[in-house]
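Take a look at this single chain, the form predicted on its own, given in structure tokens.
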Amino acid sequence: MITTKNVIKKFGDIEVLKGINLSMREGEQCALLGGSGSGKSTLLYLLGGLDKPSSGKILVARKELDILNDEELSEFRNQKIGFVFQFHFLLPSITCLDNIYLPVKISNRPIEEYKELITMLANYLGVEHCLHKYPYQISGGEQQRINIIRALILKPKILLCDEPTGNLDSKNSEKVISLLKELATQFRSTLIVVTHSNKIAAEFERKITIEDGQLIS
């Protein structure tokens, strides 16, 4: 599903990553360990088709994403990946429930297959009653759970997580980290989340470590 070769990114004359390989497996999931600086969320931007490496290759889903064009990396992301990060981006003149809609109006696919998916995850995650708030009407913490469906919506087979729980307290943490397992293994989708925390990582079984713009371990 993922496979990088020698890949190399350079912001000016600083190279961030260096000569990166990496392969992962339909379905597989790991966390990506890293301290601040370490390549971690560049790699994984580059995975996503956010950015484009310096040199080297990266195909995603059979996808040579380094040669598509803006246009191209737009309509791949919107139907293989789901981005979940740090920060929760939601549009503020719309409502969450909206925000949630957006990948799935982007897609043009009709919006009432996804009512019960959507009904499900806000349930869980405890943020029914934040649909029909606008963003700013809710907490940090719920503006996130509210992100976290937007990326699964769409059942993503590739879901990218940068420090998914970083404004989350440790209950719902758990909670958040149990649910993108147990839907990426009900999606077959291939699950990476970076992190820095040693208790989140210790929930993979597969772990990568970055240190310097190499991949250690």
Given for the second form:
Amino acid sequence: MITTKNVIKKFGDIEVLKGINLSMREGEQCALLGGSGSGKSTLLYLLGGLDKPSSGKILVARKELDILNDEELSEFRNQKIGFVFQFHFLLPSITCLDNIYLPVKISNRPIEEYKELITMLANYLGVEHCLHKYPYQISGGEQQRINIIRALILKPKILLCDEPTGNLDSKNSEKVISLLKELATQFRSTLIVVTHSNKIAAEFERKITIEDGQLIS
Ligand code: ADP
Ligand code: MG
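Which structure goes with the form predicted in complex with adenosine-5'-diphosphate, now that we have seen the form predicted on its own?
Everything in the complex follows now, all chains and molecules, and the chain you saw is the first one.
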């Protein structure tokens, strides 16, 4: 599902990723570890088609990302990728429910088909009372959980999560991780979770660490 070959990413003169070779099967789940500033978010952005490598090949869901144009990349992200950002990006001018519906609308699917799944996920994560509020009316942890529902709604084949429990207490962190794992299993999604927590990393059979711009398994 994911193959990268010698991926290098530079920002100016600084080489952040120094030849990343990663492969993940369909349905595989892993934790991505590494110190602050080691390039974890950068790698996730590349895998999700939000940025391009300075050199190297990235193959995700049989698409060679470096040869897609911007329009093709947007479609690829909408159809294949669920992204949970480290700093959640909900649109401030629409309600949480409308934020969750965005990927559904972009893909031209009927929103009625998603109501049940949204209610189920919102109940499980304890954010049902947030659905008709605007993002500024709810807490950071609630925004994080709304963000997670939005990322999961289209049952993406690849689920990329950047410190998804950063703003949550330990009880909600556990809930979020078990939900991500459970749904990834159900949808046969390939799941990568960036985390600083050894406890969360311990939930994953496969752990990869970025150190000095390279991966160590
Ligand atoms: P992590 O997520 O592991 O904390 P990041 O991937 O965010 O690390 O960043 C890795 C390094 O790349 C850091 O030194 C950061 O300052 C730098 N960096 C990330 N994005 C950019 C950017 N858009 N422009 C310049 N430098 C960047
Ligand atoms: Mg980061």
